[in-house]
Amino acid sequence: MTNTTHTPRVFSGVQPSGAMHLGNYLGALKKFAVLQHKHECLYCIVDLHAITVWQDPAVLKQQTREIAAAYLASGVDPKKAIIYPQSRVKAHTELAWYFNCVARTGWVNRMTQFKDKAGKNAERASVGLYTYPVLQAADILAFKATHVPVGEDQKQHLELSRDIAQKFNNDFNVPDFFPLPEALTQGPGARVMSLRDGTSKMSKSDPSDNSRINLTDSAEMIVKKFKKAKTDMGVMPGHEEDLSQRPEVDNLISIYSALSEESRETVIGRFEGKGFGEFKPALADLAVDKLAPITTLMSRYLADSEEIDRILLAGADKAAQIAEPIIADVRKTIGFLGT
């Protein structure tokens, strides 16, 4: 970490909407478990972001617990990292309003994800969906987090967080009050693609369940999904450059590499010239071996919702203890009466 003027602190969050899948595990959860041993970490369940589109209240509550169970089953230890639901820490919403008054509409207009999510219905989208990148900045900066694990699709939002932090510091003549958060690169497996379309990211919202490996899938289901995974009429390549026009094959090799913790070159060398009838079963067996313990642990945690709730509420208290003095300083800096 290069940020030296602030306490090194990592913040990240996962939205409780849809089933947790292999992409979430390889791109985030697996790395969260590693980061907790190196840095001070806060891992949020961003339920405020989830309600930018309508959510069934009962489903939202259950999915919040499922995200927590996935964190825990993937090795995140609540004694080492803070796990909590966003809505339980008021600093998120309070700072988001202050940042709404600092950020410029032109900045938010440039956020491409709103256009992707709203599509042709932009006029009917919630204001929350439009401004959620500002809330995302508040999520990070409420704790003066210095580093954020992000994928390619979130780098634009991290840049917005940096712009907002810089403008606040400049507007109120408080140099270095907020850090300018930096991206933590995630390495192999950070961007897992759909099993049905190698050009699209694996997603909870994809209508096809066969497009993803859910963390709750049985071994039989995992094998079935990899068997059906889209490839092409060729065989396994011998060199990286042979994959430039083969996105689905490229994706499966990346998944194997991330699960096995071997280089892509090693995987390519092992399966060079072999058919997918040999490679897919090998990949499926590897996935079952790595994911079965997580699925089992998730089931155990979800069978005890009171324990999950206890962990989340305790985490929220710890998160609030970090954020509240920062927000008090923000109020004082802005000039609110009584601060």
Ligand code: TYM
Contents of the next structure:
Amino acid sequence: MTNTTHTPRVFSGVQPSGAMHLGNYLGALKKFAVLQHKHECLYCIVDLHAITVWQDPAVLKQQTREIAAAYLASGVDPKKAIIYPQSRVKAHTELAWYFNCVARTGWVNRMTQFKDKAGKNAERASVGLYTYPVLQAADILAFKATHVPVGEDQKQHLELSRDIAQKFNNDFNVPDFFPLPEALTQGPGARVMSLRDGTSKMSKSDPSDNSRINLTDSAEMIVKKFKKAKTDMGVMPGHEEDLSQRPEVDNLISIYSALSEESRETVIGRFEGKGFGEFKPALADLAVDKLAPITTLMSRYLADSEEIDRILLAGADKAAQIAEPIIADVRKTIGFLGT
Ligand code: TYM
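Let's see the other form, the form predicted in complex with the ligand, since the form predicted on its own is already up.
Entire complex below, previous chain first.
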């Protein structure tokens, strides 16, 4: 990790807006536990982001606990990393407002995720959905975080966070006040694609449940979904170049490589010339091997929701203690009375 002026601090978040899937796990969660041994880490459950689209109040709380359970089950240790719900720490919303006044509408207009999510109905999307990436910048910079483990789909949002940080530093003549946060997107799991279409990403909102592996899927379900996964008439390739026109096969190789922690080259070498009848069961076995312990642990954590709530509320107190002096400096820098 580079970023010289500021002490390294890691921040990331996941929305409690539905079941977590293999893309979330490989793109983000799997990295969370590794980073906690090297750096100060904050892992947020971004419930304020979730409500930019309608969330049923009766299920939001439970989904928040589910994300917490997924964090814990994938190895995040609340004694090492801070885990908490975004809505419990006021710094997020306060800094988001200041950043709404720093960011330019032209910058926000370029965000492709808003266009994808709002679709043809942009006029009917909430204002919150539009300024969503500004809140994301506030999440990160309220802690002066320097590194952000995320999937590739978040790269554009991270670039916006850097632009906002830079503009704040320039506008108020406070060079280096905010770090320019870096996205950590390395590795074959950074962009997991749908099992039904290798050109669109695996997503919570895909209407087809067969398009994704959920962290709550049973072993039978995982086997079934990989069996049904779209491939083509060929056999397993021998070289990277053979994959340029085969997005589905390319994706399955990436998934195998991310789960087994072997290079794509090694995986390609092992399965060269084999049929999917051999590769798919091997991939399914590997996925069950890696995911079943997480699924079991998740339901164990979820059985004690009081303990989860206790961890999350204690985490929020710790997060607020880090953010508060930073926000106090921001208020002073902007020139508010009483600062
Ligand atoms: P969310 O909740 O959509 O996804 C959580 C994390 O999972 C990653 N991800 C994927 N990675 C690989 N392949 C996929 N198919 C895939 N789908 C999702 C996402 O990149 C993300 O890392 N805007 C964020 C939440 C957020 C945030 C933040 C993240 C809010 N504030 C501050 C980092 C820092 C989001 O919607 O993630």
